[in-house]
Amino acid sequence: MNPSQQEKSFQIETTANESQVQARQHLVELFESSPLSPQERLFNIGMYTRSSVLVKFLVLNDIYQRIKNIPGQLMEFGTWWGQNLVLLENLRAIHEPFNKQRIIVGFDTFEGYTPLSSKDKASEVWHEQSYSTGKGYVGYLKALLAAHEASNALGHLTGQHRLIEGDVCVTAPQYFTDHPETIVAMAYFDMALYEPTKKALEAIRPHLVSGSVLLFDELTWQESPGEAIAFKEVFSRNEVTVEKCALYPSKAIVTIK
């Protein structure tokens, strides 16, 4: 997908006015002007981070904080950049900096969407390789996630993060099999189309207990019916209890009780 591409599907997704985007172009020029030198960028990241990208790294502390008693690994279906993978590694090192069995575990095709199925609805956002990052990111996402895992709380126990790469049809239910004692204690799920969700949830299911948190990007959108289909086909209303997030409310909570 290329850069123009990518960028009308932002524009779809966006509920900023033209102003409001006018003012986050401004926002990266300013940071691409900074007098600032790489290093205090860096360490004054929150200078240049808007309040909607904020908004995420808040859900995600308020999640893991619901987790935290709960044992298991920490996944991501549809992982795009790797975003959320790295703060789930600084939360880990901030809420449990010696639990290194929290194993934090990324799906993608890093190739971008496959193909809709009959229960998704077609939109510009959603279609074949939208949001690929290409397959050769994998090795720069690692070298993060292995940085940042190096700087925090017992660093030099390394290779908790696994990068699962390809169809998640074939590789979510192949890592249960290769994995059958994982626990999962909270699973993040934005792939937003009908059959990875399903099959990511089927697979991911017998892996849950008492407590575990699965958090849906899309579940009440209607450009994205897919989601809300497979979780209903998948999970009965007596299993689980559901939230809308209070500071996201696009989002959605899932509690397996």
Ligand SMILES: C[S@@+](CC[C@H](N)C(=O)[O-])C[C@H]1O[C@@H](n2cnc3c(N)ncnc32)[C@H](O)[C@@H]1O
Contents of the next structure:
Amino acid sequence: MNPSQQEKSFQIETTANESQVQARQHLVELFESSPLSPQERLFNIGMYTRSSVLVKFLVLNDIYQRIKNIPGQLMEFGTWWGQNLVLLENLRAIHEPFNKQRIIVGFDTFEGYTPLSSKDKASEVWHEQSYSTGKGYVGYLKALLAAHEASNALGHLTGQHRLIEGDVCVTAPQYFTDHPETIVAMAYFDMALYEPTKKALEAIRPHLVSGSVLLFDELTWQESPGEAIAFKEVFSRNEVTVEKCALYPSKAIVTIK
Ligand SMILES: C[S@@+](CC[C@H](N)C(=O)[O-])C[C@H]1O[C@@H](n2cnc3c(N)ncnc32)[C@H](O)[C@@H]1O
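Please supply the coordinates for the form predicted together with the named molecule, as a counterpart to the form predicted on its own shown previously.
Now the full complex is given, and it begins with the chain already shown.
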């Protein structure tokens, strides 16, 4: 199944009503019929970026500023197409153009969701294989990240980032066995489910330092109880601070004390 077929088989998470959905569809049509060339469209991409997408850029910029003075890698558990990995590479280039030690690591099956556990809630948003990017996508994402690295400062040093393909329940513990020296400055959790979130949290825990930040996408979302259950099982209240993300209510920012 290719990604566009796959896209139709699940519901992208949204709170939009009918008229907002129509306005968004109109935006898609305006994008497709744009008088701008592809090059001009890329350079002026803000013309087509909705506020609900722009806010994600702003949140990641806030997180980047918080961890700028914390050493270590930046990780995303549940990368999907990899937009956040690209944003992180470009935020790295803006905030620390000469720091090529900021390895950015993306974990995903790239074949969509794994089965739910009894601690998760069934949902139209995630069922097995929803959010699959299709086989072979990893190669494209690697090339995309390398292209961004190459166009940034010290662009001759590419290939600094890693894509880890497979079920996080297996790949997260394996990653830290393979790279025991790892320090994690920031990790973004966006898988919503109990099992992979718990396994990833347990795996990164020994590699966090004071000031490391964990960003949770769905900590208080009623559709995804598994994420908060996993978090509360792995961390105790006296070792972290927890904040609601100011710009994005469902996201929560956890800082290691
Ligand atoms: C909501 S999407 C992530 C969206 C992405 N963070 C973004 O903001 O664009 C959730 C991702 O988690 C991945 N995922 C779910 N369960 C997983 C597991 N057990 N191991 C690895 N990836 C998993 C899915 O394949 C999917 O790409």
